[in-house]
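The form predicted alone is given below as one chain in structure tokens.
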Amino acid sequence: MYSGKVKEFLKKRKVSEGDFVKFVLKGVKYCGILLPNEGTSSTDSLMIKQESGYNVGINYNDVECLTNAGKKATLGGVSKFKDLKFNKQMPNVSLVATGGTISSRVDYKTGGVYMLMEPNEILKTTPELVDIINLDAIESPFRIGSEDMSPDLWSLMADIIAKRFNKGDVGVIVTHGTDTLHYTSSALSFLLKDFQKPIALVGAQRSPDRGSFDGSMNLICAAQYVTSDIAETAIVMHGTMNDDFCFANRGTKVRKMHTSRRDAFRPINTLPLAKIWPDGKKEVLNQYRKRDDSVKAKVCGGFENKVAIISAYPGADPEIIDYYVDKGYKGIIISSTALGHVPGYTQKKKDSWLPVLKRAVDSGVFVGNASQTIYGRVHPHVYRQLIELEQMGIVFLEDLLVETAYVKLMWALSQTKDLKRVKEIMLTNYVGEFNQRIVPEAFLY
């Protein structure tokens, strides 16, 4: 709550909470929305949401000029709107809404982002969808940030998607937070490995109240993707920082590579499946599985939760591996350095990972090796240590991304406890998760 002095300061300038204001600070002009002061800053600080979307607290004595810009924001709540009228003659597509920035708004009482109460509020941002698809159903099994995602929710999503496909939808769009979007795209790729219709996972790096909101174009491109002939699970997001086109990136070969850029999702060790423009133009860039609407969708397998990712780094204590073994974990993915190294021939023997990794393998834990370098592949036959790791039973996972390897191992262990069969599954290329040849142009594409 603002102090009495600040309230008088605002009253004289005919400014109140929720007003768009212009102000001058140290000779520089700014514009933003005056927020309530909810106790997160000094009561003498004006809380302003800048045009960039970031909040700032400014002592009112430092403001050289403050004027009302003549517009007002809605403080709290979600505005009502009429449902869009879709054309039943367009292809039937379903939306699975799970939360994330794409389905959020700013609460101007606090300046923070919150999830929308109704998933179909997303559609208010993208009326262009009515010219591309007939939205047959909106399913919202849960609404959470992607950082709170879990394997049981991946399975729930897969069940819903399979149901929608078997009801005749030509494609499904999943809205989802971006932080763990590539984990979910991998999970759905394996769970629905035999289907032959497109799934587009879509997120946003900027919230809908911002001028730089990217979710609308991502949704439009996703709609164009799921009505195409490309029958793969893909993340469909901005291809550049501009609003020109999106990439459709294979769900097992894509990663979030930037915290905030709109083109954060990039293909890894491969090219995108396609460029997709909002007007429906497509440029295919890679081989893909073609649509076959006659194939019945079914969910294949589930997930074993007792799987961990352990990163190798200088000074890493090998006892962390013993911890997971003693806790009864069934699988470990080592996020190794370069070609597959871990701390092995350390100056102090107690720091070596080799004995504890051998114990893990001997205890019946599947240990897979994937490189933390992101690009490239692990290789067991270049260095002596790597040969020893392979000989003790550690499985080198080619060019699998660490995140994809983690999800795939959970999926493999849900189907069999036979470690020979698990190894066979992990080294089988089901949904384009491996590349036999990595083309040079795929690096930093």
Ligand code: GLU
Given for the second form:
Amino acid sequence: MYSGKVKEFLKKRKVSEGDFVKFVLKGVKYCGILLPNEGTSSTDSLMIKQESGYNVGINYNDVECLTNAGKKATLGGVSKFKDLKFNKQMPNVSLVATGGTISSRVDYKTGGVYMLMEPNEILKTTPELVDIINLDAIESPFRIGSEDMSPDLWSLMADIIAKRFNKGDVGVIVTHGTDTLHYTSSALSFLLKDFQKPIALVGAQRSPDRGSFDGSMNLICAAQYVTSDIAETAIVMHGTMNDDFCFANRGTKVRKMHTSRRDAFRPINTLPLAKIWPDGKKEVLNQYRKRDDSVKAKVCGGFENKVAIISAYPGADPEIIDYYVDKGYKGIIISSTALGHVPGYTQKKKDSWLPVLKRAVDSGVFVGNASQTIYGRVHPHVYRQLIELEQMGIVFLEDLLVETAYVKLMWALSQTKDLKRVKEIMLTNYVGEFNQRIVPEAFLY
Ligand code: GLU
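Since we've got the form predicted alone here, give me the form predicted together with this ligand too.
First the chain shown before, then all remaining chains and molecules of the complex.
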């Protein structure tokens, strides 16, 4: 919301947010959409989305002859901007657009962020892409917020990505809501575990209509990533709060660690694969799987839906475990405290999880243990209770993130019912989901 002198300035000229405006700046005529000024540090700035797709902040004192061009930008607004012309000589990359803030915009009628931008409009927010890639296909199988994502949609995405790669693309960029982006990145990592080309998952914490839109730089860095030789499924998002560089973080070792910061995605228990600057400069920070264009893309496995994450906390009712067992669940990931604890030797015997967990394991439910501390690893030998849990048949999942453990267990259970084999799969390092040695700098990186 504009305030003070700028508000007066706009009021006098009968211009408000969302209006198409014409104005003169240093003798040159311009037109564009007046955006909300959120994200600009200067209270004297007008935020304008130009026809090129770029957002600029202009001091209102420098603006001459500002007039309302008579139209309101509604959901059709951005489609007015010119289509990007890609160069066929550049590397072939495709876009899988699934929804989220990166493909939404402020609806000026309601003031709310609206989720259903046409996928090709996402590109118009980032004209720089034409200098890096040739976008040869856009697939948009669904457009949803990532909170509405489901395992069958992860599989659908993997099928589309495999198809695109087998048509010869050098890389695929997936645009996606950020809330559950790290579940999807884990899912695609396992489904395409043997594949050796880069997949970049990108989102945004601010919508394209805002001056602080972060999706453009994320898309540019994603384009740089998918044309590199780092053949992993990675989340490519801002590394800092500024528009300086992105991190490409391994899909199974990354997490959204803040509700709203642009640099919310942090590597967990490892370093980022690489720092990537929009101009294409890269600094590799970790070991990575190398590109091999001769490997065909093949989707491996699917997801067993009857898997749950159950959190351990003081006072947590053990009956919740019985509920899942009785409902026929095949797998449970305990989000345990620190090294792997659950309420065990409670003052009141009825509050202990140990008997219900034993019942779960004895009934053939796979129970995995991953830590809710996020950093570090669970360990079955330090405390007596942990030794007992291990003897009971609960599998300690090292430094796996709870979310990665959940996705991996669904994936493992889709492939076999043999619990010995499930355990083997769960403890095999397929795509860098385990780290033997956690370097100290990885903490809160
Ligand atoms: N909650 C929505 C989602 O995850 C919007 C948040 C975002 O995209 O960053 O899709």
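The term rigid core refers to the maximal set of C-alpha atoms that superpose within 1.5 Å between the two forms. Positions refer to the first chain, counted from 1. Worth saying up front: this structure is predicted, and the values here are computed from it rather than measured.
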#### Entry: Per-residue C-alpha change between these two forms, M392, threshold 2 Å, rigid core fit
no
### Query
With the core lined up, does the C-alpha of L419 move 2 Å or more between these two forms?
no
